[in-house]
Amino acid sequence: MNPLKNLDKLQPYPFERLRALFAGSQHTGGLAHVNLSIGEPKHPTPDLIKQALIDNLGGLAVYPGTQGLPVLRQAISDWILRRFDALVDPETQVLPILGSREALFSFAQVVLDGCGVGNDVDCHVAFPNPFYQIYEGATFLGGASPVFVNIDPETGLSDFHSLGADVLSKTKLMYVCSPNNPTGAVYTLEDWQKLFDLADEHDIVIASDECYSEIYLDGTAAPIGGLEAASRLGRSDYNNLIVFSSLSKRSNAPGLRSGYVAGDADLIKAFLRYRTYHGSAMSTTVQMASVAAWNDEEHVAENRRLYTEKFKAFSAILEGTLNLHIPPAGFYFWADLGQSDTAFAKRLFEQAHVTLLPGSFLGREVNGFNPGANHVRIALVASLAECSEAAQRIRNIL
């Protein structure tokens, strides 16, 4: 059934990993657990997602289109307007997606067809390391070779400028993820100014993820996306160009697994087409909920200012004992301990009874080396008290 082999290629999930880690081991303190390594939000659902599933429950007695009702994709391209400033085509240049993973995993599918072994076509997909596992399975399944690109530590973003022409000719798809899943940094309008040349000189189509693009600190600029620097570049066909965003971080939803792809028309052209047989359709009701979630703000503002309080008293508690840098968005800090990742999680597990996530499981070894090793990755989801207490326990470990 599957003679490339292609499955015997996926590494264990990070919390895979983790459970083998912490297997035989236990807290015997007495300490409550917390919880920080998992990037599921916490915050409540807002009560107008609960509602508007109540309300469209007769959505549950229908198939659903692939392409998904005109008022979701309408409320969709409206909100990529008042956010971004970018116009994109309900029509045409809009889709709803199942969570950002399922379509940031298919996606791949579309691009990479006809690449793999069986099809004498050497086709390689970029992206950062550290990084989100779904674009390495998605890179394997689809029949190419990864490409790691490591962050850089000063920037905490990738520079795909680094790889070699031979390389990048290869290279049909990049995965980008910004703000940055583990370190939080997010791309300027130059950055994506390069990020376009390059893939346009090789033909390179971008998956620009960007599900935590509303998780910023309370304040500040909110972080440019694909869609908004390609219109102020003058690119608003998006060419080669696929953002890809969720509610599950914005809403606090992750159980809706609702969001949205949006950009070329041509690509989504051809995602729908490779969806309608994937069988990817969203239920009506959860269609409802979401045009409701993506028509208020006021919820994500409140979002805003609950993990920019975690991470003012967070950072606070350990200053002078862990060097913290709160990143400019998303939920996570990035924390370089100095020390094993795997050793200091394990331990603190055992006596302080907190789970982060060790960073060289997020990572792969490139040239003898991981850039996730002697980090870990800290996900401020649980409550503020909860957090504080996380972050005492941390340093009196340290």
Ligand SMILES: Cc1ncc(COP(=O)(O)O)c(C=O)c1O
The other form holds:
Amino acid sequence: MNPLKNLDKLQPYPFERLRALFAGSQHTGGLAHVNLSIGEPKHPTPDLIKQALIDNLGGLAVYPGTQGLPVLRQAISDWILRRFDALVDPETQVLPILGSREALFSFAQVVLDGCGVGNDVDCHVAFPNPFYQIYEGATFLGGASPVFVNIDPETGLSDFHSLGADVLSKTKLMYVCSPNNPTGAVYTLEDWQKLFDLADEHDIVIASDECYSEIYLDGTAAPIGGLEAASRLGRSDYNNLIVFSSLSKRSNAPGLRSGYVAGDADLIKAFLRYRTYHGSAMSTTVQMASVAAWNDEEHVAENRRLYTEKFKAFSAILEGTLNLHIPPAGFYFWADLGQSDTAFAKRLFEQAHVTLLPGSFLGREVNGFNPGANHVRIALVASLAECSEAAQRIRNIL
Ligand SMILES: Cc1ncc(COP(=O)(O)O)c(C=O)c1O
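Structure of the form predicted together with this ligand (previous: the form predicted alone):
Okay, now the whole complex, with that chain kicking things off.
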């Protein structure tokens, strides 16, 4: 079906690799399993979302439109204004998406239109390394080649300026991830300014993955989003910028499959056109539940409180044993082990029945170096009691 065989370039997903790593491994100590590998929120989905679903079951009887209901686009643009002090036109600059994953993937098809064999256009897509693997799959299936920009261990972020002019001139799209998965680092306004300058100079579209924007340490300033940065820097048309956000992490609703894209009206228009054919309209029932979720902040604040509590408890237990830095945002520890991440993850599973994600599974080797190697990602998604228990077991093993 695909003459280029781009499908063959898709790498096994990190969790598939984890299953392969643990194949034949067994925990024999009788301890209950604690899974801190997958970034799936486990705090309860708020009742107000569940109730809105029940109240709007009539939506199951209608085909939804791809552009989404005006009431949802208005709720999203109101939320963006409250949270980021950025104005977006609900008619032309916002679209609902079925969680950010599908949109991060399909958006590349829009930007990379015309790339690849047949068109003989050599296109690049740049993104951090380690990274959320969808960026790479989107790149390959869009007929482009990935440019891995290693994350600086000091800042937890990638410096796209390190790329040469020859690479940048072929780069059509940059995925940026702030708050970053896995490091939790966030862009400052100055970082955003530099990124916009680079994108302007080389006419690159910025796809800003912001699904962790609401999970930041209690009592600290909220991370600056792409739209906010653009607005503050006088770029209120959001030229060449599109942000991706989602209710999955913010509202503990990964199964709702609800998020938004917002930004450059021309890009939104092209994406809407693509999505109409792609068939990714959001059920009206889910749209109404999403309105309820975007309109409430109480459950989000409680979420932050719970994650902050877990970060503190976990790092206190491991103090002096494992060098852990509580990140400004996200719900992951990104820990430098100073030893093989895969061997450690396997030993931890077998001896302590705790599952973590080896960092090398999230990265790619560039010039013989995988920046994820010797690291583990620890997702603090389980309860405080389970996270504390896992930290204690990790301490014993180390
Ligand atoms: C960096 C990053 N982006 C996007 C997503 C996709 O989340 P969703 O599709 O639930 O919005 C995830 C999920 O774990 C993620 O870690």
